[in-house]
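In the block that follows, a single chain appears as structure tokens, in the form predicted alone.
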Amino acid sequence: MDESRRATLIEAAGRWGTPLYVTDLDAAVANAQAWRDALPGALVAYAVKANPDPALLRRLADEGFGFEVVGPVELSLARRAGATSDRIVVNGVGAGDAHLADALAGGALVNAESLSALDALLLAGKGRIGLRLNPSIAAATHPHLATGAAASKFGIALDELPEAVHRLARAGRAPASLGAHIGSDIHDAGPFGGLAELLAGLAAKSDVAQIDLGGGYAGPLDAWVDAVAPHIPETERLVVEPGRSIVADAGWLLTRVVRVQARGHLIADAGMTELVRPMLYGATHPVELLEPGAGLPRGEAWTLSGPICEAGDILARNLDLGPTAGEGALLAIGQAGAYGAAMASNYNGRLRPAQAVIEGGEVRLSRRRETLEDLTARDLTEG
């Protein structure tokens, strides 16, 4: 980490305390632009679930990117950020009829993930209906992140596709798009090449122009393009839904060490309620010392643990942050821009952290820290 970045993160922690999420908007836009440059004419629809920071969504909307949303709240957030309906893609295996109807009426591309959802969309009226398939492709990733396997809950099964096309045709409609999402945090581009080959063949049979390859790729972008291009050379046909690849390396979780257990634990003021990925997925995140604290015994490999009453509340293992990473030390947990703040919870009565953004070298608050009043605002008094 360069000294300018270090100084900015230290400033942010000093102004708004810890735990604190910080997202670099310029870095996120640069990552999104790399997708747009690699796929001229494609719809690059940022997956809002990765990080719904309002300043980030506004900046991406201003830059002309699209949004992939799951559920009515994310749809509202995308609209609130200024996204135009023609650049919104709606997914969701459990989407309710009312949400599907609202999204369709608003002009978004709405993907049916089951025959039942397709029937609800056909009843809802005019609009762009896509079909999101289960491609029966098992990519190498954590089991919780694998969405394209045949046994997963996601998407219309391949043997159901003819029936889905028939139901559309019976209503005088045709699929606006064929797509699938095979999972997240996938480093091998090969399965995306297989997905592109499958969808291109199916789209040709059904005379569908637009192909949605989802998101989830975590490797070098040029390898993804090399895998996909032989099957879909016309990039203007494509919809892609990157999330993690846009924001993961553009975000940090800042935390302070509040206690030291001499048996090898640095206890931080952030834990699984702020960053659940290590516990949920076995994810690893780099940790860097920003400001020194009290001294530590030498020669010890430390575990960075959170304050939550769970033995699994561990953020990182086998750390060697130097002899000054004791109580009061300020740490930056990297690669935390995706599925960090978005998955924060109130477990153990925790208040969700504030969020700040960096833009043009300046840092500002984007979302304030949650308060007890926020947490209890929905409580109903007796009588």
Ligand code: LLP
Second form
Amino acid sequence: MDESRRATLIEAAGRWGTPLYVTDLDAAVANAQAWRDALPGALVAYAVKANPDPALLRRLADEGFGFEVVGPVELSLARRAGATSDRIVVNGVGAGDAHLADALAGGALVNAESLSALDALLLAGKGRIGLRLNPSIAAATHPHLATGAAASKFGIALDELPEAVHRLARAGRAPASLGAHIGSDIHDAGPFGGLAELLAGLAAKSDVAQIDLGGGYAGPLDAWVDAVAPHIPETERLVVEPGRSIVADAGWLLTRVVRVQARGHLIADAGMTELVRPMLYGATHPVELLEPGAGLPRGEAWTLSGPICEAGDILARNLDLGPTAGEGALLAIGQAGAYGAAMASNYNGRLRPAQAVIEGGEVRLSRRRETLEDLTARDLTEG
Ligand code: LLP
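Next block, the form predicted together with this ligand, ref. the form predicted alone:
Everything in the complex follows now, all chains and molecules, and the chain you saw is the first one.
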């Protein structure tokens, strides 16, 4: 990373302590803008679940981006950030009737993920009902992140689609959108070409205005565009729901080394409770030394472990951060903008970390660190 980035991150750690998440809003907006430039007229709906930092949502809303939300709370967060309903897409395999009805009445595009959800939406009344399909496409990714395979719980099966379209037609309606989300952390653009071909073919049969290709792509954008464009040249018909590709490389988790076990463990003040991805998906994140700490015994490949009482609480393996990454060293864990802060937990009595944002070269706090009072506020039993 360049010197000014390094200086900003060091400043943030000094002001608000560690563990601390820092998101560069300008970098995230540039990533979102790249989607918009590549797909003129398309709805670029940022997947809120990747990182619901309030300053990030506000900035993306101000810049005119849309939001993909799951559940009533994310819907409220998008609305609070200033998103207009015509730019909100609602998904959710477990969405309840009341939530679906509220989202529909509010004007969002609401995707039915089952025939039963479709019935609930039809009962709820007017509004834009989309169909989220199970496209039976298995993209290469971690099994926890593959959502497009036939056996997954997501979406209306292809052989149920005629019935779904029939139920809409009986109500005098047509699907506002046909879409699918085939999974996450997919580096190969090929499956998105297959999805585009499938959806374009289906949409042609039933008078569908929009085609929603979901999120999930984690490779270079031009390869995605090359895969999709032959099947859907009219980009203004498209909805995309990128999360990771907008925020992953715009965020860092800052942590300090607290203890060193000479048998190979650097123990950090962040762990699986702040960044669960290495433990949950075997994800690898780059680690960089920002500020030196005490000296380290030489010649070892270090494991960066967290403070949690679980042997699997590991952030990174085989690290060589040089001879000064001992106690007190400040580290930046990269590619942490997506599904980092969003998946933080209170396990082991951990208070969720503070979040800061960089905008126009300045860094400021966007969410303060959780406190013991926050944690006990819901308790119905005294002390
Ligand atoms: N649309 C829908 C319907 C989704 O379920 C998701 C992510 C997205 C869009 C955005 O996908 P993205 O572009 O961010 O890959 N916790 C996991 C990721 C789970 C993704 C869930 N759905 C991780 O840490 O890798």
